[in-house]
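The data below hold one chain only, encoded as structure tokens and taken in the form predicted alone.
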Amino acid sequence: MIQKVAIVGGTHGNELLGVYLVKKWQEFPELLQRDSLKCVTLISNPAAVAIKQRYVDRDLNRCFAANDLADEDLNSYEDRRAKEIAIRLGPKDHPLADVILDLHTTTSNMGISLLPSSKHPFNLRLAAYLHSLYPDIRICFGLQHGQDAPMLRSLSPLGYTIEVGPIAQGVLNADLFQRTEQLVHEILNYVDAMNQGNLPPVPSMVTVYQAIANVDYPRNSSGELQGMVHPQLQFKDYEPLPPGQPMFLSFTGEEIFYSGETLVYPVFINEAAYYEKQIAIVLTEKQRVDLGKG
């Protein structure tokens, strides 16, 4: 039985959906009551929220690797406020919070995004059954995945980081911001029917994108951008990409293509806050995923 599920915004300072949607339901906490669970919120990063930037130190939602957590020389402020989080959700092991939603925005073209914490039935299933609810939603599991990853949303097995985009840094938007707040009292009414014995249907197969490697912008040998996303693959998230079509376009005006060999499908396209990262595309596999009966 579920019995706390973890409403965190604010991971990023500049990422206003979630900072607004955990404040709204601070303030009208009866707007999360479900009979069968209790519901926490968090603002997880409040100073990066105070300044608007998407972190003070270092990226918080990279903070969460478990050697980190125990290392105590890592002093930043994001490294300090992990612990802190950790304490309050965590520990990995054995989490507090039974199910962590960690809300995020993009500004690539990825509608709304699952992340799930790991592979675990429940977020299968219930990712399923949120599909048949609103079938633009994509379930995405990135390279890192699992309690050994350094997210937030590791802090439990179960759970996602969910993505929506493309919003601009530091701007709202009210049809993500109302299909967000929609989507997430899905979720709370599906695990209440869960803990009630009164589970709805859920689909026997769900389709999954796989991340299988990142890839950078082309660069010079100082590390200094030489081109950009190509324009016809802007915006194309999820889109599939074949083999030899064009992926970047360099500032001379010279087309550089995709030499992989098997199909494709780009994620995080052209992301913001990924150019400090060096990755301006995640590539996936799409996959079908039997879930059984039940």
Second form
Protein chains: 2
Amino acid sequence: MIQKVAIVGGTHGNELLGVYLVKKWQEFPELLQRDSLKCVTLISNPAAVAIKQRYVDRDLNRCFAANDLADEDLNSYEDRRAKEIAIRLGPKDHPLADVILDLHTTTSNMGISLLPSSKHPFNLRLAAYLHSLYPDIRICFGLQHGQDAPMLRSLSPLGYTIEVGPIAQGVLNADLFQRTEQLVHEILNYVDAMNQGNLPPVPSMVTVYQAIANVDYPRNSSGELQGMVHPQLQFKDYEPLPPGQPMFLSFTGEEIFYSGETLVYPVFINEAAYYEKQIAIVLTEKQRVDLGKG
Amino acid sequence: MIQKVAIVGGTHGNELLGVYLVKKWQEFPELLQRDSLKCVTLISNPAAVAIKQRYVDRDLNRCFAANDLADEDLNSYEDRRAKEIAIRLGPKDHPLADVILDLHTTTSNMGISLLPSSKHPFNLRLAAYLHSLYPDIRICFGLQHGQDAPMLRSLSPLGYTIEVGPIAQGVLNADLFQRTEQLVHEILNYVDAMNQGNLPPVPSMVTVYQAIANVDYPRNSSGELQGMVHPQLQFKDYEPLPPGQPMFLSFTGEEIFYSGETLVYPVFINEAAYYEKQIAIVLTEKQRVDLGKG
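So that was the form predicted alone. Now I'd like the form predicted in complex with a further copy of the same chain, please.
And the full complex, kicking off with our chain again.
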């Protein structure tokens, strides 16, 4: 029985879609009402939202490692905020919020991507159900998933980071706003139906993308950028990248190729916020997962 | 005779294309060598580039009004920087840089747009020539053009702000990087040929877009956003917008229509940096300009 669903926006202050969806639901809470569950809404990083920046001191969505939450000496704005949020939605071993949905945007062409908090069957079945409704949504496991991860979503094993793109930082996109809103409503409908023993039919198999490695931009020995994502790869998130295909183009025009030995499916291609994390591309493997019987 | 061309990047620190093009040319200055002219390159807002933000204190590209340059009491970082740049490239009435090219990006779908510093025949003829080489470039006069404008380009009557998009803030786009690089080379080739009396043939007519009004987002009485650019208008820069067509979609789903009486051509649609300037869309009129004989 899932009693409480938390819907979070503004974990990054320049990702406006989640901020304005949460504000809408705070103004019209009746939109989130379902018979068998309670929704809580949260703007998680209000100071970053106010200055329209990703963060004030450090990335809030990397402040939720259990060790960091327990470390009283960490007291940047975001570290303090993470501790407040953990009290409100956590703790990790027995969260007050049964399901957490954390709404993000990306400059990558990832459409609507669900990044599950764990491999819990609930997350996989719900994702498979949503994929049956909206065949263009994708399910992607990060390098860090499960409750050891430092992301906000890790406060509960159930739920997702929902990444929506491509959207530039600091702008709203009406089409993706409406599609994300609809998706969240379908999640609430599913949970409500499940609580009432009326689980809708769920496909028995689902395709997921499992992150296996990060690739940085070409840089010189001082760390200065020397190139860009190759035009043939830009906006090609989730498309197959075979060995030997171009990944980067240097500023002086040289092509740099994917030197791995296996077929991969890149995601987070040219995400603005990941330049500082030394990530140009996240490589994933495509997998089929058997969900068994629901 | 045009002796000095200034190529400027990083007027906004989160618009990376100009920053990395200028850095490339600073590393390989021979690429800019032409027989009859000298190029100078400049990263105009290095402090903003270092923090990857549009500006430190205020928008540098609004600091070049003659009154502000003369006002010793204005001493924000960008006001001080504008005065330094005016000494290096100006003054407005007799600039050291004959031609100024200031490289920007936009989150709007404006392709490569030339925003001329004035209606000087040089700017129009060169723009017409470039349009004959690259039919997808556009020529757009802002509401503020001429040397009364507060933009960096206003230090000289000759030259352009070059806007390139759509590009999210904080990212590079390899295709647009290469196309912008090629365009700047063609500008230098044209000026060099003109200096040597070998002006290439120039079309006698050119299409320009003249800004006539700004339109803000729907907001409530506290100034808070109440809606977004309509999905039918998003990314439709330079496409005709007839009276009665939808412009915005409120967060609660109501459509808001263009209520003007004339056909317009919107630009800067949903530009991230213009939310704070209360500009959602810049309306332009399409005009044909007779260039006469070269």
